[in-house]
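Have a look below at one chain only, the form predicted alone, in structure tokens format.
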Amino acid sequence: MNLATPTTDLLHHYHAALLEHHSMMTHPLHGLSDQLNKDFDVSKWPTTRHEEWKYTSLKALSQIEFSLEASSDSKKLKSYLESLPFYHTEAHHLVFVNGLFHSELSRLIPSEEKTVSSTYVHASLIPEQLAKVIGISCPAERDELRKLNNLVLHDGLSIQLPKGQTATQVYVYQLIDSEQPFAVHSRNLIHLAENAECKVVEHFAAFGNKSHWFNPTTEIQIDAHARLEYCLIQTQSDVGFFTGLSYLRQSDSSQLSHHTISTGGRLIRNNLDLILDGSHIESHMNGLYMLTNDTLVDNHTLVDHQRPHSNSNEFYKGIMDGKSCGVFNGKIFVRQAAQKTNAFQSNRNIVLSPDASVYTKPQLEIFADDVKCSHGATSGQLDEESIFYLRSRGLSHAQAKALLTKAFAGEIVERIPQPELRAYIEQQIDQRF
């Protein structure tokens, strides 16, 4: 009996594609860790059946035929790049174009180079310590689309800093300029050894109207009383889409800052595992997601506590208008060995339109019994007291929304310290709302 479907055979396609591709190229990033699993099973992918995929369908993904060559047009995307205002910064500047990296877009300190650079350059200049990080902590099995990404091994950031250094402000730029539909499979590896500090911007966008996806994947190793700030900003029109999974272990005193900023784009999937494998750590992770039309973005959260006396706190908000779909889906683990911990998570949403959706699921594991946990989420329209308020004082209606509105993801963007970046997100918020 033959059970392929379409759906199927499209998928067996492009991974024997990959495949063969692959086959036949020098790949960097080969050859580095044996613990990189290619054993592609389409009867596992992801389905609506699958508890962490209930709401978010990817069967529109998997009809698509994928091509595995692009072109790009270097001054089309020069003139994007001169168009964001963090983009004249004086810091590193890794631009990446439908999976490789763009040298004559980028800029990089030369000082630096043994630190911060790419994952394919690092792969040639100090293999042994990619081989460190690189699937180690983030297992294959998870899904069929880690198989993917660790099938292709697109470029991506690489940052490995040893202990007490400073690396300066980081920015990468994941691109996809095709006539084709064409998928990128970027591996982020950072390290941060002790003491070391670091602050980075990731950025994906597309040009175009063709289908594109984004599936990469982020490893990040955070060592005793080190410092991480990691923005992730998603901008994507109504036929990208987006799977990635960021994976973050932080140990004893070390710090980080997350956020994730999601602008657009037709089906976002944002995975973020955060293991808190030592005590006194200090974790704060925000989420924005503002989607309009017939799009769907999806943020599956987990914390997981293994140690005492550290704090976690956790604060997501979603704007959604058209017929968008909203999902957040945050889990807090909190170990029996993980006494005098501290967890705060929260979910806020405002819903536009009467087409809109909103699905949210905070939840808590706890094993521990001397901890200070809480978790909750809301969902509702503007006020309309508000809005009459602002009206009576001049104010349009639309004007009014649109106040509101920002104001209520505002709170989200006062925490990112780059006032460049904050500037930016404003204007997608303007634009948008």
Contents of the next structure:
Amino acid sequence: MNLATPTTDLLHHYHAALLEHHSMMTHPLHGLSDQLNKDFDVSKWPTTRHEEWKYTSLKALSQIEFSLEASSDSKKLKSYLESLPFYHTEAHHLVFVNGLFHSELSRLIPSEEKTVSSTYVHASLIPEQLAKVIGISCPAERDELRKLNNLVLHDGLSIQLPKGQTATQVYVYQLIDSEQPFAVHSRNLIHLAENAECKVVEHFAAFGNKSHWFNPTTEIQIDAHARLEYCLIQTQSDVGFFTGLSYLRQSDSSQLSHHTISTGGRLIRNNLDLILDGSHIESHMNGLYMLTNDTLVDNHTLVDHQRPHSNSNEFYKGIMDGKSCGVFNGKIFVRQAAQKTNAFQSNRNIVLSPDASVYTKPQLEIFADDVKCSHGATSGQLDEESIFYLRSRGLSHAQAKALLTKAFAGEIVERIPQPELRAYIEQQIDQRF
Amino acid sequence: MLSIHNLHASIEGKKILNGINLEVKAGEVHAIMGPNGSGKSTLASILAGREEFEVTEGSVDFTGKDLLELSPEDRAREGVFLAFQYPVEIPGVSTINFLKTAINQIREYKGEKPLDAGTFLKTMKEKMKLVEIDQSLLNRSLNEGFSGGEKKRNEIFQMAMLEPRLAILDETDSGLDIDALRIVANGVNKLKNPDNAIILVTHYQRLLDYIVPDHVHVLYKGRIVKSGGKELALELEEKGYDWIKTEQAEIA
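In place of the form predicted alone, the structure of the form predicted together with the partner chain is requested.
Full complex below, order starting with the chain above.
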């Protein structure tokens, strides 16, 4: 029986085509992905009737006819990459185009081949390492989107760092360049063993005026005393969709700084799940989203404090212009065993236009009694008194607004460690305001 | 330089100014005194262009231009400066940060070239000495965590940098201890010259021991009810505002 409704017809066809395509070839992650749930059921496709998708409608996405074929123009991609200040740094640069590793545009450090590479390369080089990480996010797979990712498993970043090792800075570029609507379901697999350390920047961008969709799953295991810095940058256009899950599990005394910067896209849904399965963990989650036109950005975060003496600190800021809509949903669980937890959460928004909107919802569930938790959410316009102050010094109204808006964003940007990346983000902000 | 004629203003329908007349010439220092609620700060705000107030009658001429027609930024560019009674705190914006833009906006308005970084820095160092302000303060978020004295010194530092033709100091003395008051007053005195004018809005006579006014005006119920020389301030200090209030009640 075909359960598909007319609105999900195309999705149904897309899934059927994917199934057929994948039945004809052996997947590079064959053998590693067997236990992943691939039972996509179009009738369970998220709608706004689901609490988790109340403000975020995927209807427009389900009405796009995605192709399985894509052709790209290397020359165009090359000039784009060269326009990015951080592409020129001494680092690993992994470029993925339409879901596949692009060796010509990528630059890897050969001596670190076994620790930093693409997931497909590591699947043949060190499959036993990948087996430890792939699928750790299964408990967090709450919807059909993940099942599509499980089925397709496009290529992505793999970092497998042994004890005590530090990897050179990693930059990942997930690009879509296609004349037909195209979707990438990439999978990143990262494991930092005890006391290992690395910094990752993952940049998403697409070209052309055809609809495109990034649907990545990132699975990260951070062992004891290991340190990870991860920055996600989403710079899509008004025909770009993004629905991703980043699932991170941390052990004792590990440290994480996670940044999510969203400067464009028609619809962005970020799920960030942080499982703090240890003591003395330090986790920072920062977010900055700034949209305009008729677009939506939705950050759903979850921090699960499972053991005592860990700290989490979450700080998301939004600047909404045009008819854009910002959604923030921040869950914090503090389990009974997680005494002496410190968990902080803040979501602040500036609404620049009367047609823009913000929905923010902190959700704390605390089962331990000796904890410090706080949360706060604000949304409003720029402070009129500050605008008047700056104007009384000679700045125009527009200059005063731009200065205040940049200062608001700056509080997040300054937390990003790479100067080239900060420069790039500041440039994006300057162009906007 | 500044000529205020029969100025009436209200906020949310409530009348605050009821016909102010005031002439300020280049090189002069005027003190505007008066009890709380007399309209002193309203007058300062209206001159700087605060939009919540509605001017219902009268005119303000500044160097031949209709001041009330100008936006707050154009007033600044024409040379009007307001030292705020309560300077705002702006996280993420330092004094240096916005002052550079401000100076260059003013220069552009006057048809001058933007200030190069070297000259800006040199001027800044000079003016910093004037109000004994530390550079670290100017690099920090504006007024965030500043003491009362630091906030007011920062206002005078900005005045020094912007070199206005007319400076309006709104209760700059409030909340200052005697040392801070002396520093602020010293700075103002050094900025005084034959081409500019200063309006001091103050409740107390204290500031006038340090900045000696040429004219003192007493504002009461939105009107200037008494004008005189610096000795008027001393008389007010001695007799208090009740003297004015009783006198006004008798007239009425």
